[in-house]
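Coming up is one lone chain in structure tokens, specifically the form predicted on its own.
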Amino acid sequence: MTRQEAMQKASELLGKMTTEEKVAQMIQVPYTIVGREEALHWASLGAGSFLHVLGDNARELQQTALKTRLGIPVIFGIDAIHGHGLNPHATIFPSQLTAACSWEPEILREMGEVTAREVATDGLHWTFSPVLCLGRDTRWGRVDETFGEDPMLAGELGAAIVKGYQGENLADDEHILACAKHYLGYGEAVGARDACDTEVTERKIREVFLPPFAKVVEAGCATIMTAYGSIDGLPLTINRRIMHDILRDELGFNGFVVTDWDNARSLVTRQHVKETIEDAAVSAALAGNDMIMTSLEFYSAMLNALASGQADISVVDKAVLHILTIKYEMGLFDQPEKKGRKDCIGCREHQDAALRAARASITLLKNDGMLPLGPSVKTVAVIGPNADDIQAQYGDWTYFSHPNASKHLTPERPYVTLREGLAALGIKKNVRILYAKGCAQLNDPSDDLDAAVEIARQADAIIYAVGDMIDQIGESKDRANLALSGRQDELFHRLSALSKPICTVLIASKPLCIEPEAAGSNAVICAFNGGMFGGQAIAEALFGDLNPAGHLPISFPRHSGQVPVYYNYLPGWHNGKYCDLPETPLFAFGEGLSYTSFRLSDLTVDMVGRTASVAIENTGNYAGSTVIQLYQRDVVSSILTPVKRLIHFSRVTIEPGQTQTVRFELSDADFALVNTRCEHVVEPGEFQILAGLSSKDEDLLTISVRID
């Protein structure tokens, strides 16, 4: 069904609806909060959507909805963030931040496609993903849900996963609705405190935080979620300028908008900007929110406001038209339940996709020649709290970590931790693998550093797996201190005193301050939250069965007091750094090594043909893959512009001794800035085009061009 046909049918149905039926369509009911009986009551009233309900419970609600006067089907939503993770049998992918290390849109597209198929097979319609907030302040608890710190990279990867979720046709049985969130600037809250005020201007919004959303709207993303927080003191829930004027009138978004959890009621109970729930309901609807998540008081409040004349029915009509149009586009009136593909949940094909994503995400940050482990290494000690902790490896948003998920506390197979991955490969390679946890992520009476040191003393090489844990990840889990918690630093110092080769592996939700480990290790691998086969991918990289090819989508601070530390900062600082720290991050955006080596040369820019090209040669002994990154610097501009800005990237795979030439198509947008009038303009003058394998100045070739 075309969109025009869907709108026509939605308009016809809207004309038959009572006021109560219309307002009910704007309600999204949390099944795990209200329970079965109340959920059935809401279904009989004609509620538009339910969330966090699976299987036969969802089917029961759908049948109740279909028996109402007009038989309008329900949309079921789920937090399928990196896989259909609330289902304990589903395929668990790397987190969004981890997958972003691949810099491969195809990896994200496949991740979205597999997730959609498994969600659809559960009979559900909608995932609250992707997150397009930027991870610019790593103290924030939800950095793992982002694509990192850069708006261009986030937009490209976000568009890819949206296409994976939605496919070519929303009515397709194996695809579901995507929901881009959190609109807007949520991750930039003051002090990285979740849902706090975001102190940015509209110009900054347009320059930094809006571009990823513009990209996914262009890709056809069907729904958008409102952010919890506020901008300049005005909650996003009631910010019509951002929610309607910019989103719909400028970006051309034509789907429907859903609030985040309990946003409408929070206007009264938390943010204290509305006196009554009626005031909150009217303001939220007027601002452009079509569906209200979990604030069930909205139903009676909006009916009261309509009856008293406080609100006009046209506001409700517009919201319901948006919702019904999507329902028609999805074909729900003909087939209310997605069928998916029989027996696909957690199937081998899907597990293979999760393994591909984990392999593509492994990022080598330091290597003095220790890796890959060679034939002289006969015994390996794997030490550390995250060497055998599948919950830490999975990260947030799975069946044993989500507060509203079913109460499964024990991870279900298949999965492979780092310890298990090394053990499996050790058997094949005749290498003995020893293990000791040593310490927990937080101080624990079971910590036994002495035992870990004794185990390590027997080994030829040490793999030290550090990071965070579930209790340190997610909403309301913002961290003031990004240093390794518990006794992890202490254990590292004791291990390093053995004078044996050490590789530190970070299995964590975000960049942590690991400067002692980075300085004292022979090799460093960033694995973040690798999903069900993250441990296997790390082990393959350690033994050389996998040549690491990931690049960081986010910078690593040296110290908690250094944040935020992102590559595309504005110039003009006095001295450019804290007096007690270098100005550079520990590891920079775009950084990532390989077991081979690459050399870039012959950077050229043709401003007439609007192209840039650069040659890359594999100068090492292994076939390898890397990411060529193209940056722009506006030398003199009417407003402060970033010291560099990513404008293009391309992954290349090259055999030893071979050279490839990579070309990029340039456009006006690559040279544009947002001026003080919030206009995108290209100013005449000198620009620099920079090409390299990271954002670090020393890794970049530079050429100057002029626009007259």
Ligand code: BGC
Contents of the next structure:
Amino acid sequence: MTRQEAMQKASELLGKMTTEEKVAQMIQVPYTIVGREEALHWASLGAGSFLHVLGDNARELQQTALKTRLGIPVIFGIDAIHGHGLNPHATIFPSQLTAACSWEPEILREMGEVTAREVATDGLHWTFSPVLCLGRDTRWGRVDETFGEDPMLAGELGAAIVKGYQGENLADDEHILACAKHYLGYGEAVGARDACDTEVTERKIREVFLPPFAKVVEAGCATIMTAYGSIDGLPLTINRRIMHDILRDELGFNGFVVTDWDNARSLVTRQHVKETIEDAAVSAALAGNDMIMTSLEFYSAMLNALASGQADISVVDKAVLHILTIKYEMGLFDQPEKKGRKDCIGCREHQDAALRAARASITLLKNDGMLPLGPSVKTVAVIGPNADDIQAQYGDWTYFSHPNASKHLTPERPYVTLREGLAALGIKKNVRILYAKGCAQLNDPSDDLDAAVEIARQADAIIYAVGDMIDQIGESKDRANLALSGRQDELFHRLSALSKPICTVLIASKPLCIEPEAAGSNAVICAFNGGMFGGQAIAEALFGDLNPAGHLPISFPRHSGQVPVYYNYLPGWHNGKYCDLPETPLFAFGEGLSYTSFRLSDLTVDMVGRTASVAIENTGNYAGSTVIQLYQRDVVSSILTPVKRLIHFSRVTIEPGQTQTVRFELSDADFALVNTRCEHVVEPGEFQILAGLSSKDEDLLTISVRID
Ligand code: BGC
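I have the form predicted on its own already, so could you send the form predicted in complex with beta-D-glucopyranose?
The complete assembly is shown below, putting the previous chain first.
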């Protein structure tokens, strides 16, 4: 059904609804909080949606909803963030940040498609994904959920995963609704304190934080989630300019908006901008929130406000129309339960997709020739807290990290930790694999550094797997200190004192401060949270069965005090340098090595034909993939513009000795800035176009062009 036809049907149905039925449509009930009995009560009242409910429990609610006077089907939402992770049998993909290391929209599209199929097979309709907040202040606990620090990359990858979730037709059995979140500026809260105030101007919003949302709205994203926080003191929940004027009137969004968890009530209880829940309910609805997640008091509060004349029914009508339109467009009235595909949850084909994503995300950051491990390496010691810890490898948003699940659960097989991946390949290659944990991510009485050093002493090469753990990731887990926690640095120093080749592998939710490890290791691999086959992909890279091709979507700070550090900063007097630290990050945005080598040449820009092209040659001995990045620098502008800004990228695969020419189409948007009047304009003058395999100046070819 087209959006137009769906709107028509929705408005006919709206005409038949009582006030109570309308307000109930706006309610989203948290199943795990209220439990079965209360959930059934809400279903009989005609609640529009439930979240966090699976299988037969969901079916029972749907049946109850269908038996109400108008039989309006319920829509079920779930946090399927990197796979349908709250189902223990599901396929677990790398986290968003990890998958972003691939710089490959097709990987994200496939991740969305597989996840949608598994969610739909559980009878559900909607995932609260993707996150389009930017990971600029890496102290924030939810950096793992972002696509990294760059608006353009986040927009492209976000649009790709949205297309994967939603497919061509929302009504088909294997696709679900996407939900771009958290709108807006949530990741940029002061001090990276989760859900606190964000001190940005509207101009900055338009330059940095809005573009990824604009991109997914253009791609047809059906729903948007309101952020928890506030911008310049005004909670997003009641910010009509951002939630309505910019989102609907400017970006043309025509789906529905859902609040985040308890946003409406928090206006009273946490943010203290409303005295009563009635005031909060009316303001949230007026600002443009259509569905109210978990603030169940909204129901009676809105009914009171309507009865007393504090609110007009038109505000409710608008919201319900948005919700019903999507329900019609999804075909829910013909078929309330998605069927999905029988036996597809965690099936082989889906596992293959997770493995492809994990492989594409492996990012090699340093290599003095230690890797790939050569034939002289007969014994490998794999050491460290994250070498054999599947929970750390999965990261946030899988069933055992969910607040309602037990941390002590072990996920279902198959999954492969780094230790297991190395063991499996070791058998094939006749290499002995030894293991010792050494220490935990946090100080623990069972830490045994001596034992780990003894194991390492027996090996020809050491693989040291460091990182964080579930308790250090996610909402309200912001970190003031990004150094490796517990005794991980101490263990590194003891291992490196053995003077054996050592490769540090970062299995973590985000960039941690690993300067000592980076300086003292022969090789460094960034694997972040690689999902079910993360360990296998790392092992393949270590042995050279996989040629790494990931590139960082986020900068690595040298020290917690350097944060925030991102490549597209505005020029200042001292280049952002501290007197006790180099101004550069430890590893830069866009960085990523390969076992082969590449040479870029012949950067040309044709301003008439609006194209840029660059040649890339594989000058090494292995076939390999890499990411060509095109940046722009506005040489003189009326307002500060970033020292460089990513405008295009392309992941290419090249055989040894071969050369490819990569072409990019240029558009006005590539040269535009947001001026002091908040307009997107191209200012005439000189621009530089830069092309390279990282954002570092020394890696970039540069050409000047003029726009008159
Ligand atoms: C998070 C959202 C999530 C929602 C539902 C909130 O706490 O901020 O990202 O989708 O809970 O679980």
